[in-house]
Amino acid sequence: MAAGFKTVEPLEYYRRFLKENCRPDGRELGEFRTTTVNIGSIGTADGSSLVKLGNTTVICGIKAEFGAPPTDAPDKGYVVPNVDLSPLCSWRFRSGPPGEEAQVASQFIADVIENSQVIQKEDLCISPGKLAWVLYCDLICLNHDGNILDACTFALLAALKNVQLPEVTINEETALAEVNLKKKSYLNIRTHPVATSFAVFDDTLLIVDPTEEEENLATGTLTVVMDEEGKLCCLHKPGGSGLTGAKLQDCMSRAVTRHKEVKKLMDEVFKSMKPK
């Protein structure tokens, strides 16, 4: 009976749960799904991670290559993110060029990198005007069950912390790069941006970490990115219901709490991987 009602009137079905301050999957309105992270998942990448947020699963692989620094910034390298939403992760996506949602997600990740200064591009310069590192960050969604932006942001941060780059020097006589694979160093991660997403129901009710079904029924969504100092790095709101100042402040407060949870989880994972 309940399954039939959910099929015919999905929004009303959800409203009956929301009135009791809970959701059909058993979570409270402010409760996140179980979050896990695995580091170094791809042996052929220079840095990688696998993040699961409930059923939503994203894997991030980073490859480092040489490139010429930009002419307008000869002392900087590049960070090139790309989010791939293939038919593998959801029936909604098709093969071929990236769709609108994938392009929006890629731009969001690029904005987070730029605004948070998670790594300074000057750190990627090997020889000013001659050689710099280019970090290609491929984020592939394996299972899309909502809240893809939180999962992608977490996967990117974890993969960046896993990257080790070899020492590179320029031979003055030959002007060629010499790579010392025996001497590698981690990237200098300057901030730890964490995304927290919300769905708005009936223009007033806020729920965190929405599933795909909840995103489809919601009247709006909002993603807040904060760093460890409580600074706002990015705010993403693609249309939908407007939010009052008080509601927005509530979202930012919850995002600060979520940052502490994610940072603690990531620290524990990296600590467990260090040789004793």
The other form holds:
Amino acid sequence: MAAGFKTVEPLEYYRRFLKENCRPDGRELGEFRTTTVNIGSIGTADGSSLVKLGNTTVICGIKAEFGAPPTDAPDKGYVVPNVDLSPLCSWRFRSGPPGEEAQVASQFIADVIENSQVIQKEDLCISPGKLAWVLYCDLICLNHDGNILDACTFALLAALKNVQLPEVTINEETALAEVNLKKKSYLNIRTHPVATSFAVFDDTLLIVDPTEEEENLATGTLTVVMDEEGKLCCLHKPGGSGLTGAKLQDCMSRAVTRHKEVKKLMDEVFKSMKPK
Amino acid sequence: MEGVMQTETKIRAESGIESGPRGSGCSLRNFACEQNLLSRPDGSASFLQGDTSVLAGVYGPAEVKVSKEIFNKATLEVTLRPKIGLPGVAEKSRERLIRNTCEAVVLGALHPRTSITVVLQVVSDAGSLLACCLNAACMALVDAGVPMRALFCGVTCALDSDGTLLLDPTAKQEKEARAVLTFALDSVERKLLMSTTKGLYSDAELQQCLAAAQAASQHVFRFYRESLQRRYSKS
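Let's compare: the form predicted alone is above, so bring in the form predicted in complex with the partner chain.
Every chain and every other molecule in the complex is listed next, the one we just looked at coming first.
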């Protein structure tokens, strides 16, 4: 009976739950799904992580390669993110060139890396003007159940913390780079940007961490990326219903608590990793 | 009806420049808007903000491909073409922002199973490009007669290293700023429709920028109203 109602009138079905201040999966309006993170699972990558936000699963693999630094910034390296939304994760995507959602997500991740200064690009430079590291970050979504941006940001951060770069010295005589694979060091992660996404319903209600059904029924979405000092790296609101300043304030406070939760989880995971 | 109306309004709102670290000098650059300048699209507009200029054309409500049609409302499509080069990932991201903003205000339910296409061409970019695109899109939608529940406008704020707020920054000011925030506000209650930001800033600064953008949007909406009044009073 409920399943029939849900198919015919999904919005009305949803509103019945919202009136009681909860959601069909039993969560409260401000509650996140269970977050799990697993790092270093990909042996061939220099850094990797797997993040599950409820059913949404994103895996991030980072490969470091050599490249020439850009001519206008000879002391900087590159960080190249790419989000891949394949038909595996959802029926909405077709195989072929990246669709709009994948491109928007890739641009969002690139903006977060740029704005939050999570790593200093100068740290990636080996020899100014000649050689620098290029970090290719591939984020592959294995299961799309909403809130892809939060999962991707978390996966990227965890993978970056897991990256170990070998020491490189430039041999003066031959001018070739010599890589010492035995001596590896972690990247210097300066800030920890954490994304919190909200969905707006009926122009008034804000719910946190929407699932895919909720995203389809919502009238707008909002993603806030915050670092540990409470500074905002990104306020991404791609259209949708209007929000007042007061509502934004509520979102900010929820983002602050979410940041603490995520940071705690990450610290636990990294502490439990055995040092190599 | 060929109304090629050129309306130029010089809008400056100076709320006083204080010398403290939170001084804010608010002044928008000169803007100008020209409507109905292209004969083929159903609606067109060219919006100029200082030296930044964007040309917008709207086709709609028109026929939609069966794969893209939505049974109960109109399908909105936005194409943004940069001045030089081919459109890339950044353009796709901006198209999504503009499209979602338009979807929030256009009454798509009145034209189900149709498509409304907005095409934007960047003519010159001298800072505050996204805001100029939003303004041009709004004027073009009005010119095409697409039913909307409100008008919207784009406002850009830049925060420099000592926290001074600058509205409608030029390209040079944007590069030197610590953070650049672009907002789209609606005309009925000045609610925030769209926001995209670059750089690091605090929560208090966000609220400050939002308040300044809401004040500045008054001027933009007044300009829209005057230019439309002038255009329709002549005919």
